[in-house]
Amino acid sequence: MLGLDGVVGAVVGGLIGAFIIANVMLTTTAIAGPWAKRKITASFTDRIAVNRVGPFGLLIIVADAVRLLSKELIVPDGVDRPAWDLAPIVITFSALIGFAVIPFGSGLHLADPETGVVFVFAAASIASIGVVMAGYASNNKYSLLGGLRAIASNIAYEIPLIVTAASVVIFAGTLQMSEIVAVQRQPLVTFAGVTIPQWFAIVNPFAFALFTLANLAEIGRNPFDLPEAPTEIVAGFQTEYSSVYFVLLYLGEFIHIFLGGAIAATLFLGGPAGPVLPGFVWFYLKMWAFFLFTQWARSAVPRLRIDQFLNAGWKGMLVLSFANLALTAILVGVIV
């Protein structure tokens, strides 16, 4: 890249790629949070939403940024300052790091390690540490409850999430993201001249449904938004945050939603595969489709109680995910 060879070229190319991906995701999040979320929710609930600031209300993005960043950063008494300061940064950057191994298509792929699936789940899981840090360090009982609920959510639903992803790994025979995408490019069946690709969402829709539900729990969207349930614990782990720290938490939440969509698209929807349009465009549309699904869930599905939430994870999702894994292993063993 840019006429540079060897290590220098790889470093420069990586930095440029990281800059592009980070800015694309930050811009996407800026559109999704202040504007798209409000417009979508308003459509579901028969309201108008933002329409006064700029065309279609788009300048609300700038207005919200200025409003939030110009607010005073209030530090409550008794907080554990190092952990309280670091928590928003940990939550935000854990999601951005996860995009390093996601194949966006059109040649945009920062890294392709042989353990890509393990890396992306490990990176996304770091956010749970940030949530716990925020809840514990805030010196607030509601924040502490939000952090504890995040731990419960993480343990109860991350296991089914990873076990379901493992069924894809068994079918593809690799942990490498690019290879998983390549396997899904193969034709599954051709009917009347139309070729249906071997997307794992088509091959195993049950696993895709399990993964989508567990993914909702991981990103904290209805009916699984217990760590920040406003009707019960004010705002949970983020109650004591304001100004730029609140912006970072809000940013981290939405980046994690798109990371969840990116993982689902890569593992089950063929990644950047699609007709006519460039691969990057298809991948971007699939991430937005997942975001629209989460906003539908937020508007249409009621929140579970904490006991229902944990029972569904431990007694339902966990059992079903292991059953799916065992069935996949048996089928692959018989076919191969």
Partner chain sequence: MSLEEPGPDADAAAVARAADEMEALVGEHVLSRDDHLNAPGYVVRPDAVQDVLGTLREEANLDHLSCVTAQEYEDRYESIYHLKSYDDPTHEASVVVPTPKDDPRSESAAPVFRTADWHEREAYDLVGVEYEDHPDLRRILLPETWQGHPLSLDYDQERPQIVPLREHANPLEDDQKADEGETMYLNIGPHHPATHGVLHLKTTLDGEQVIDVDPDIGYLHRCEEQLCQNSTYRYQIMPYPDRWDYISAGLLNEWAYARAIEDMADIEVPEYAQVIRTMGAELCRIAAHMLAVGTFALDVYGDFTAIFMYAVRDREKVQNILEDLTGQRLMFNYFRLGGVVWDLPDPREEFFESIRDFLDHLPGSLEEYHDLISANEILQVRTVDTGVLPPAVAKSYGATGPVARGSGVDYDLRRDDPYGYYDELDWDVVTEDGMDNYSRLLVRLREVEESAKIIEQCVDLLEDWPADDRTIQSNVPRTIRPDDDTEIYRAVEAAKGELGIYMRSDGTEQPARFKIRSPCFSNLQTLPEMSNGEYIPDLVASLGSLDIVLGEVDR
Second form
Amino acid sequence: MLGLDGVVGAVVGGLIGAFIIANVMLTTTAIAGPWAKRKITASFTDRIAVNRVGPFGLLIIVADAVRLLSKELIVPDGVDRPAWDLAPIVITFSALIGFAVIPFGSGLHLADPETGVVFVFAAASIASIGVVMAGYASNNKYSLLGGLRAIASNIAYEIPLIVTAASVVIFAGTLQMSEIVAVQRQPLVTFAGVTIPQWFAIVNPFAFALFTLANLAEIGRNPFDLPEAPTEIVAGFQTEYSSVYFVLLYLGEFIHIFLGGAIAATLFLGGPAGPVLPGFVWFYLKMWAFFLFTQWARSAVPRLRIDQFLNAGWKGMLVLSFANLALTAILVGVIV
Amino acid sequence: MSLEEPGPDADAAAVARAADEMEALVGEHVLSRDDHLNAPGYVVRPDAVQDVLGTLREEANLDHLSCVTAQEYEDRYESIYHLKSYDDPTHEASVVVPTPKDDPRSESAAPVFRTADWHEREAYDLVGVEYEDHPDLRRILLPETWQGHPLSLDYDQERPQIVPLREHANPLEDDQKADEGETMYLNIGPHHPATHGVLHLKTTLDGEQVIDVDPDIGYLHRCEEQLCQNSTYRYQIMPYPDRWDYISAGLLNEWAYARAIEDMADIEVPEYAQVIRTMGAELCRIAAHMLAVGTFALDVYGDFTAIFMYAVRDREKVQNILEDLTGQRLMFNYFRLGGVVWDLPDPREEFFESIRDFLDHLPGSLEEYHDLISANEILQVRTVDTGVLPPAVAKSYGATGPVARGSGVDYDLRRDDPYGYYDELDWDVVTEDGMDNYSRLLVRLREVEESAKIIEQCVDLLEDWPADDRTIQSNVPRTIRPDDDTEIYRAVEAAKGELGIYMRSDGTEQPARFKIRSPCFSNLQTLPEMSNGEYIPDLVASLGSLDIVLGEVDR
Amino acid sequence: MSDSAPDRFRSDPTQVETDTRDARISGTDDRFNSKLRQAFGASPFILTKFDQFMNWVRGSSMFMLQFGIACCSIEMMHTYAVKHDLDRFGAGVPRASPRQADVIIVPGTIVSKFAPRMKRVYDQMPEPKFVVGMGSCTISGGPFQEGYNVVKGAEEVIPVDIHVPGCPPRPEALIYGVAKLQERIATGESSPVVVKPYDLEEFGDLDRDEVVDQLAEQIDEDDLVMRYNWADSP
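May I ask for the structure of the form predicted together with the partner chain now, the form predicted on its own having been displayed?
So here's everything in the complex, that chain up top.
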């Protein structure tokens, strides 16, 4: 990259790449958080939402961000100081790190370790530690309940999530992200001149459905938004956070949604593959499609109760995901 | 007895006979008779309250303690227990318990009727009667530090009061960091997104499970009873009922006052006005139920979701119609004694057209609600068999309205104790047997359909009403002074249940005692019964399904 | 401004001066006054531009506190919802936690038991924060003013930037109030107000009797004193 060789080249190239990707994702979430979310929710509920500030209300992004950053940062009495300060940082940056191994297409791929799948799930699940830190350190009972809910739901749904991903790994025969994408480029069937690629969502829609559900739970969106759960526990683990820390939490949440979308796109939807448009655009669209899906669920699906949620996780999702894994393993063993 | 049906003498004789039979049941305790306009009143000794109420409940089938009124006379305190029967609300009796001025002690009715618990606390708080054998006699509406009892005769309102914030000193201090104990104490409210206003739930949790919940009310105690006592019957009281149950249920509440005073002062209401009243009241019921459904969805879904917005959208339509009719969106002040304030808006055809438009679209939007809410599996999992309220418990807490009907208690004053134009119309009382949050939701959705039926018939009637017979108000004297010491308790079916008003006149143009029996006050009492042992989300859902309005709970 | 305690209770209404009213007239205590500007002393060009930008930011976007009290909260919900859609003005995101809210709309009657709690919620909000008083009850107690339990207006407890009269105000009126608030913030003329404290000095004016003596040691600055002295209300 850039004609530089050796260690220096790798470091400089890595930094530039990281800078680009981090900025792309932060911009994306900045658009999604204050503006797109409001507009999407509004169109689900017969409203218009922001339209006064700039064209289509787009300047609300600037206004919201600057206003939130400029607010007074309240540190409540009795918070557990290092943990309370670190939690928003952990939540946001764990999600950002996950993007390091995501192949965005068009050559934008920061790192491609052989254990890419493991890395991305490991990075994504650090966020739940951040949530627990936030919940515990806030010295607020609602936050504490939110934190406890987060840890219970993460344990219950992380396993089905990873086991379902493992079925993809068996199929592809590799843990490397770029390889998984490459495998999905191969044609599945050609029908009337149209070649349908071997996307895992098409090969195994059942696994895709399982993965999407577990993913929703992992990123804590409706109907599984239990750690936050407004109307029950106020704002869950975020209750005591204001100003900059709140911005970080808010960003972290959205980056998480997009990371979830990115993982789903890479593992199941052929990554950056798609006709005509460049790969990066396709990948970006797929992430936004997942975001749209979460917003739709938020507007229309009731929230489960914590015990029902855990029951569904341990007794339903876990069994189904292992069944899926076993079946995939047998099929792959027989056919290949 | 009842002025409502001044029927033939035979009826009056039958009522009198029934009253005597009841008196025979409890005869040994009865000191004298103090009949009210609506029911026979038996004066009993302060130490015989439980005996008398128990006997009347078992033998005379008076199983509904509708209200407890306390008041102070020049020479004595008095507690009145208004009893009714769930099977036939026109079968009534009042038990009057006088207590001396210097030692206002009376036996508590809480062991017989559980609903008496809060009612007697309120009586203690506002009037100062003390109840022996009461499980937990402390202030309920006013802060603990309040000095004096504001509805007693010698209360000095000029005196400053001090209200500390002690309860919120540091919620973490004592309970969470204690060494022993597995439970956590959680203050839900008074400012919390799920409390629908300013309710405070003192909750004890074991993990996520609710061990005990103690509703703490009084954060919206606006002295409605005192203000009504300081207002004249003719005009000044009517605006206040709008503000008890403020969820667009104004006309239903106004009717409670109108019915009580019209019976008390013997005022006729023209039939045309009754039809308008019926139509307006049912429009209000639709609006109120829509918001109940919307906020219930808000509680279960957890965000300002599509259902909430759709419910508000339909409310806007109803409010437009009501605004055309009354001139206001929320606080209508439309009823007058002996009728309504003005006729339907001109041009009448356009007004009828707008109502018919709304009614035509209503089945479609109800279909939408059923698709989105009641047919949703997740919602069913969340609400079926949670917040269970068995009929017997509901009755002992005096629950009424959709809460009682969701538990299978077939009790609706519009049918059982008819007023207005309801008994001329064709509609049904909705009940569900599920006893849970889901049933209460269904009852509300189905009641909207029934209300639509009623409105449709009213519109038909009004359209064909002869133009020369449109009397909207009967002749009512400028000042109303009911006879001295006339007492009446009258109730109507408001959006949340039985909204009753007790009034005692002292010969002036202001009531000497004005007591509001709020359905939400009794319904909210069932919350611990429904939620203990369940999870926090169920507690929130149960609270949503009770559909309380704090303005009416605290008054 | 009257600092000496006996001046606080004046019976002649024309002679009444309160902290709030005085502060409004004299224009002290600007809530936007930053440390940066204090350091620079005057208002250099760059800071003026920065001020304008910050005023625009604060006036363009605000999170509301999800806060319902009484009748007006029903109309407030309608203002957020379908037909009126307050979010068009960038002010339609209700946050459940006061830590994340900029504006508190006080929608209803404040009674003695709730007033200290409301002040607590207000105190929990981060600066800069704004208050919209909705309805007559937050102006004077409205139709309930003569009740023994009713606080005569929100300004007894917290400072109010915009009053929206009505019982209840129509949603359009509330939107107008919020838009007006935004306009004032954006042009940098938000009303200077001071929080009226409940301090012991006020309490000390009460006639000493056994009750006051008994409560005197337990009372602290968060406690509300219901004074029923209408002339002294702001």
